[in-house]
Amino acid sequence: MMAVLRVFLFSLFAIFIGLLFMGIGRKVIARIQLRYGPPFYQAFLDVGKLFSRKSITHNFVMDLGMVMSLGGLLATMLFVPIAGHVAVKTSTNLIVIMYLMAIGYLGMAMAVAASGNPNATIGVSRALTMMLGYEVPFFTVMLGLIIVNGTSSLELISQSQAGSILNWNMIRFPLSFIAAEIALQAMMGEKPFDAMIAPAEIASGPMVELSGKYLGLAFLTHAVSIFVETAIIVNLFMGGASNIFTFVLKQFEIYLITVFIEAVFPRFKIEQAVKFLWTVPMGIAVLQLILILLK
């Protein structure tokens, strides 16, 4: 029973948190383009709202697919060290956070193809090849930190960088980090690696047939995938936390990094982004590998 709790409880934080964090971002990308911007909790309000309303329900496996994808990334999140704590006494293999992760993404490529619409569609194929890009350049990065670490669990990497800030593994790696942000600009959508949603272009892509609570569920997808996104690169290179205020800080220190990326970047191509990213962090990521390898 305590478990299953627990699980709730972790669960409902990262919501929380992805949601203030989307509602903070929107606020501050609003500023920077000199606007007012909306409330900093317009995330609660709209997903509270869209909650509210009638669905058009297409088909069982777009609903199979939705739940298949907010599932999957919350079950990513029981695996993800948070300032020291596992929802989920278990491993903390990041082969396993990466597979669950992907399970996530497939999940909402599954259900908005089964809407039959042609820009969400579109907006799939966009997302799946545009996965194919950034994973590659960061599964070199990890690479690199598993043979450093002699471990894939990320909970043991994240205590190996304790005692200073010299040991934090963005200052012992620093093309590693670089290399790791940009792939995680692509992770989350954000420009210039937005294409697979594109509004002027393609109606938004794999949101466009999402209503009431599909849309509702797809925002909570979001926000879950945030705080995940997140709170991996902080356990990989900002060495943790030992209290949940300073994890969440981090976390969202990261997140400003893709926010102010977002709101001064115009939209790549999706063959304009797939080759940047097998080239610029690809190759930062791969001289880092090679200068590991040869200490």
Partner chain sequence: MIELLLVPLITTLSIAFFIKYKRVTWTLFLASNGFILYKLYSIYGMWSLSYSFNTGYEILGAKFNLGVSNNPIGWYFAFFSALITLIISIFSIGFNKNSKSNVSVIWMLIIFSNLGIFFAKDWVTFFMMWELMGWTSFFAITNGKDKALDGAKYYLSLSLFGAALLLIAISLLGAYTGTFEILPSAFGLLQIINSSTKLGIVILLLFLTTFIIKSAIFPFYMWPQKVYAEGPEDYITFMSSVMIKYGIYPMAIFIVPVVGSVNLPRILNTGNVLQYVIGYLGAISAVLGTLLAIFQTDMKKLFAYSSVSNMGYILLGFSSMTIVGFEGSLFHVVNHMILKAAIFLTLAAVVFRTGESEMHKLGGLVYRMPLTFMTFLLGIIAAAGIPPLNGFGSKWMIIQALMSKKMVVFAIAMIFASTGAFMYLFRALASIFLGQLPDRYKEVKEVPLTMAVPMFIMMVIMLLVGVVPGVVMKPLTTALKAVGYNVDIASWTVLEGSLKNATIDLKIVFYMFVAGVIISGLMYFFGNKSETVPQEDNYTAGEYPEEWGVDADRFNYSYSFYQPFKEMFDPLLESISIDDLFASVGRNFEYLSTTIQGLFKRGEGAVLLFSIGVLLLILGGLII
Given for the second form:
Amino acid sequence: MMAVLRVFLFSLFAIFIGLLFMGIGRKVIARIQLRYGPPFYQAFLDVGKLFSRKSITHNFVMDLGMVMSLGGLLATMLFVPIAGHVAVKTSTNLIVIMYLMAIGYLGMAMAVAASGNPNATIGVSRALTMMLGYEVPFFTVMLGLIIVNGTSSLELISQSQAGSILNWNMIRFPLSFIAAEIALQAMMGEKPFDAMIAPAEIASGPMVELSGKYLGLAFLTHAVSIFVETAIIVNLFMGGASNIFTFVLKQFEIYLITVFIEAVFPRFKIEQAVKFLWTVPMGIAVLQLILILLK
Amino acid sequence: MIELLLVPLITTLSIAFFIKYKRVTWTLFLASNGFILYKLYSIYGMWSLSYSFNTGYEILGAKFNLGVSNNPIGWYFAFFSALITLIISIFSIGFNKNSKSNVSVIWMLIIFSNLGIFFAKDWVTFFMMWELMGWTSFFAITNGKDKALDGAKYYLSLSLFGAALLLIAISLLGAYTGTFEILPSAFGLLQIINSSTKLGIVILLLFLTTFIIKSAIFPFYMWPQKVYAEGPEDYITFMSSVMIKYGIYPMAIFIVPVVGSVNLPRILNTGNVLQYVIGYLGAISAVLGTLLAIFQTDMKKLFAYSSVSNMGYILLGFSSMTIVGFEGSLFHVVNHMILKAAIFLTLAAVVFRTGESEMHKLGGLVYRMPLTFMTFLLGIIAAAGIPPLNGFGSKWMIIQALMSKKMVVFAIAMIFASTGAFMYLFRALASIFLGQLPDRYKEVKEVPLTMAVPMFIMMVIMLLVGVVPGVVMKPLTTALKAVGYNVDIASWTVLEGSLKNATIDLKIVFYMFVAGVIISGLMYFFGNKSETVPQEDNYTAGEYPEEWGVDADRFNYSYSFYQPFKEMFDPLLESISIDDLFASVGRNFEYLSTTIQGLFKRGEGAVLLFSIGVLLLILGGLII
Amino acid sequence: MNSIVFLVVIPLIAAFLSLFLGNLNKITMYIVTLFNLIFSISVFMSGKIPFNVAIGGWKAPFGINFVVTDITIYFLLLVNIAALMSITMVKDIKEYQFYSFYFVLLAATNGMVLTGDMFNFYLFTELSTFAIAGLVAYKRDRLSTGAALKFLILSSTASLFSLSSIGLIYKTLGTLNFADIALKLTKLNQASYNLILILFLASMLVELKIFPFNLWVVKSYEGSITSVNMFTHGMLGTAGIYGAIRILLIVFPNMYNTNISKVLVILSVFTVLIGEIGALKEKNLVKVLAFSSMAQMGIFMFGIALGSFESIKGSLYIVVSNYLAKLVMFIVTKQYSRAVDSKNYIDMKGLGRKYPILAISFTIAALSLMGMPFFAGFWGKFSIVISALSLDRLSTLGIAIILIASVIEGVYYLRISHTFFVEKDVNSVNISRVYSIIPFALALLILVVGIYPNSIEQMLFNVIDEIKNAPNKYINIILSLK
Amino acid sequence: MTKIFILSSLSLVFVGLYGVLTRKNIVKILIALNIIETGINMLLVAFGYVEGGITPILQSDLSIANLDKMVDPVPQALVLTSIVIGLGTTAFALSLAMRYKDTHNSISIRATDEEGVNV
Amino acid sequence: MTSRWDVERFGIGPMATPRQADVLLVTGYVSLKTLKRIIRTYEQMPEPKWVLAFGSCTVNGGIYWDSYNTITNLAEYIPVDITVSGCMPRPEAVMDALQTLMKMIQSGEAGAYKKYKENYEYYKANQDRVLKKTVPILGQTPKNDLEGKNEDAKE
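I have the form predicted alone already, so could you send the form predicted in complex with its partner chain?
Below is the entire complex, every chain and molecule, led by the chain shown above.
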């Protein structure tokens, strides 16, 4: 019974933090563009409004897909150690997290393709190509850390960075942090790598047919994905804080970096993005890997 | 033990007798598969069971007798392939209702050879069953259709070439170690490699090439796509899930133990040279299989390349030479068998109903065939290796093994291939089932009951093995322990990795997934109600596509699905094309053949050649 | 037991009588062949093997004698069975020449197998090639006349070579009896030994269809009717193989320490390669069988030339499988080509569906030729491979090429049997079921030998054992009469 | 003395062989074949020759005395049969050549045997 | 509208598809062809939806009142909740209109989309009368259709 409560609590917390980050993110972008921007709780309002609206669906696959995508990401979140403790006592394996995240994207892709709108399918094909793009450097970074710590459990990696800031992985392996940062940018679908959302070209890509509560679910999925991805980076590179507050603060720092990059960069074409991801971050990660292996 | 081999033979003869009555033949086929599965189940654990038939043929000084023995790993492979074959045979009763030529006779013979291969005691019996399976699958693929001939010819020449190499390898090994038994010959090969390395390596490579040809690994990865597109769909399901494992089985019992324990120069002290050879073959076929699968337009060819990349994973698992890697690969053998059978059953159902196998001509079948869609969806999720389903466990163990041995390049290749898998698997899902339903398929019905039941069973198995891997891991670990590896029996749901506290409990992973889905389901019901809308009502910037003559086919985005991605890889794929190499070899032979025919057609040079022959003899006799 | 001579005499008499018998010829043909077969079976059953018959009472080294040992009786049976099966294929032939040539052929081939004297062997070889040339020319059209003439020219030059070698033998050793030659040859100096061997080998290799000498094969198979093809393959081929075993292995045993055996190995590898590749693009089924029989003889010669007893046993298996398989294939080809009246296998599409037994026996025969397991050919290929690999580098290379060639053989044979089973409704065609009995029986025999080789292992053991200890077994049977 | 006989018969054989290999006309080939045949027969007889030997006919008591000086009769017997065979083959070959003329309407050995194609 | 006048601070932003939008802003004169697209977009928007008619062209045809292929009053074809007058009204006017629309929604009086559902036939009749002329003629131009057009113009 306790486990169910913890799971529920963690999910709400993740959604809350995610939406909060999105709101603040939009505020920060507005500030960069010298304007006020919406109130920080705007994301909550949007989600509330979307869930109250009627919506259209094409077939049962859309409903199944959207539910599966949010479910998948929530399941991923439950495996990421947040400030030291995990929803359910189990091993927080990096490989499991990486594969579980795929459920989210696959569910969303399936729902969206079921709508039959070509814009959506083009968006999904770009998203999956992008996924292949950022997955490789991100895994190389993780591989480096796994080999250094001799374990693939996220908890142990974050515990290995306890103590002062000096033995954070961010400091010990700056190269892999940079590579992870770029890969994170692509993972979240932020500006330089958001060829899949691309409102001008393919009418917000996958979300073209999503209305009402489906769009709401998509918002929540994006929020939870922000929370999960930043949590992973924090655990990997910034030693995972002891209490929730510092953990969320660190997450926000990471998210701020991505928002800053997003505010100023134009959009890559999809093959430029994949070429970039396979040369720059991958190069850095491989360099770091070689350094680790030689040590 | 003997009735295990006799029953398929008797059924083959009886099916051949009743070839005219389709229903009788296929029920006989199902009955015999059922019996085989029951028999295999009953001999689990009796590892000393064996039977040998004295052929009275003298070789190497002793009377040779065909031997069949119940070895643990052989049992493991045979049991699960018998399970899958039983399910497929239920499927093929309905599938073959109106097909003209009946493939069950040849198929039964292949099942006989399948059991023979897995239980062969010595190399000659293994070779005999191997060769029998070679030519019978040729007839099964063509199955009376002429368009299937050149694909089948390509496959036949490759498998005969492989068998020739195997014969040379067996004879060399027999000549030098004096025995044909599989186990002692492995130790014999070890001594040969340790003593005269060059000869030992040649023998090992000969063995390896044959098994690589049969399991469609890197240099010989071209034949599945030629063969799977042509053959009868239900047989191809069997071929793509079970027959592609024939190469893996001998690797598991012979190549891996030898390569693991031979002392050859080691690289970066992680593995010796041969391990890296196997590893790179696996890595290249994994990456190449995924890339080529992404660019295919025919659904069966797409999944042919997916089998190639899955075989690559298995080889990667072998190359790590750790217990976890070895277990992971053998677990992946069964996983791949299950998910590939599920996927190909759905493809067969789609072809059975629509008769079309080009993906851009299909679309929107989810409206008409929901059960097939669900099986395909679960198959896709399993093939992509996503946790709740069975594909994940084995991939996870293989990656763990690779990481624990610091084989960095192979780990990255593995991840590249399995992420790439999402791309082509989703492409297949989207093009076949999702998107707009063209008018010609408007009245396509769901598959009949006899085909729906096996699909449902496959779904249950995938979920079961995904959540409770013990179902496969327990027999696997007991088999490995019986063979002699120091491995502890796997528990029902926990999988051990080789890194520090790398154990995952798939049960909890499943619960978490269910919890997540429940929470998002609540969110979903929390929202306002939604009304379904016909498929034409899409946002197209206010336009009415039908007015401009854009029907469902052209409206579906599925022709060149990953066009930008393809342009990146086109220069690379054009430059290395193994297929042209084999095609040019074929052309040279045919050119030579026409010149020889010309020589013999004229025939008046007979006396001239006669005297040249005499000169040659004189040259040989008197001078050299 | 000197009635063994009847095997040769009666067919010769029948040959002369056939001029006057007119339409009785067909029946006499059956009677004489059946007599030969039953007589040789009775000799085989009588168990008085081995024995020796001096013709005209002249003692061994001087007079001509017929010798019957294990090898002889086996090959005698093979020849006569082949004769019986081929004459069943003879349909409505009225010209007496065909029958007389057939009788001469029967007499000559039986003589070749029975005789123990070199000159006598040359005589019977000459007679049989003469008869075959006549039979090939039976169809009287452009193709068969050209084939017969070219075959005649080639075989007569070849026989002249063997005549010169017989002369040389007589000059150096003073005797023409096989056993005597075998004894005296060891004392001969190397150069003249080689010369004799080469000259004799030249004429033998023409019959054994080895590469430079076998240009006649394809033309004569293509030009003649099926029964003549079966005569050439069944009787002449088998007698030629007997000659190779008897003379190359028993009379010239120390051929193996000269380099001639190396040349023979190379030639036989070439023959296999040429035979298989030639058949790859061949559309006419009879020519495919011609090329394939050339290839099979190449493998047989490769086994013999290697010299180890393992490989000789292998080549004997190849002989058995080739003998059975070719008979089946010729019968099936005849039935199918007569049904579709074209020899091109592409027009025979779908016949296998209407007449499965013929197509299945064709496939079984093809698989045995390819050396697939569970068929007779496999044991031959297997022991040849084992013995070749344990010998020197040349034979390893040779066996590798032969295996590659058998891959090609597999491709074109299974392509043919695939076209038989292609889905095409051929109901305008009718072949009477009675013709499918013989091929199916032979195919079953191939299967039995394939699955349970012990059945003929005993016979082959006697042959090998006779070759192995040739001096005491063969020679003192003949010379014991001194 | 016997050297000359062997050499001369060998030269006959090579002349005949040259004739068979180079001539196109079938009849000429057959003639060359006969030349080889006679050459071989001469060779056989030469092998049986004994220096200063006498004809091997046993008709008077004189010849029984010097039996060893008698020429060896066996090769001569062989030559008899080979002449008969040579005759038979040539006769049959010539009749075939006649029919060859009708069917190929050319006597050269190079003529193709394909139906309808007459070079 | 968005960067310089920062309409986003009121939570208003452009959406790429009608599915995700609440308010349909119809700006500029409405020709017959655009009307067809507007109707389709309007129908693709999920409930509750509102329409803001922008500028005098949508209210009474503006300077194009007598053109043969524009419509004079948008309200006849789709229910309009709120209109902003002025020939190209100022951004502040639009923002003010949107905020009053928000207040109207809060108070519940802005429900034009219900009207569209109730007397759908009336709107449909108006739309069909006008849209007859806009069917795209692929390739051939049928003769009789041309006469039909100029009677309309005369009427």
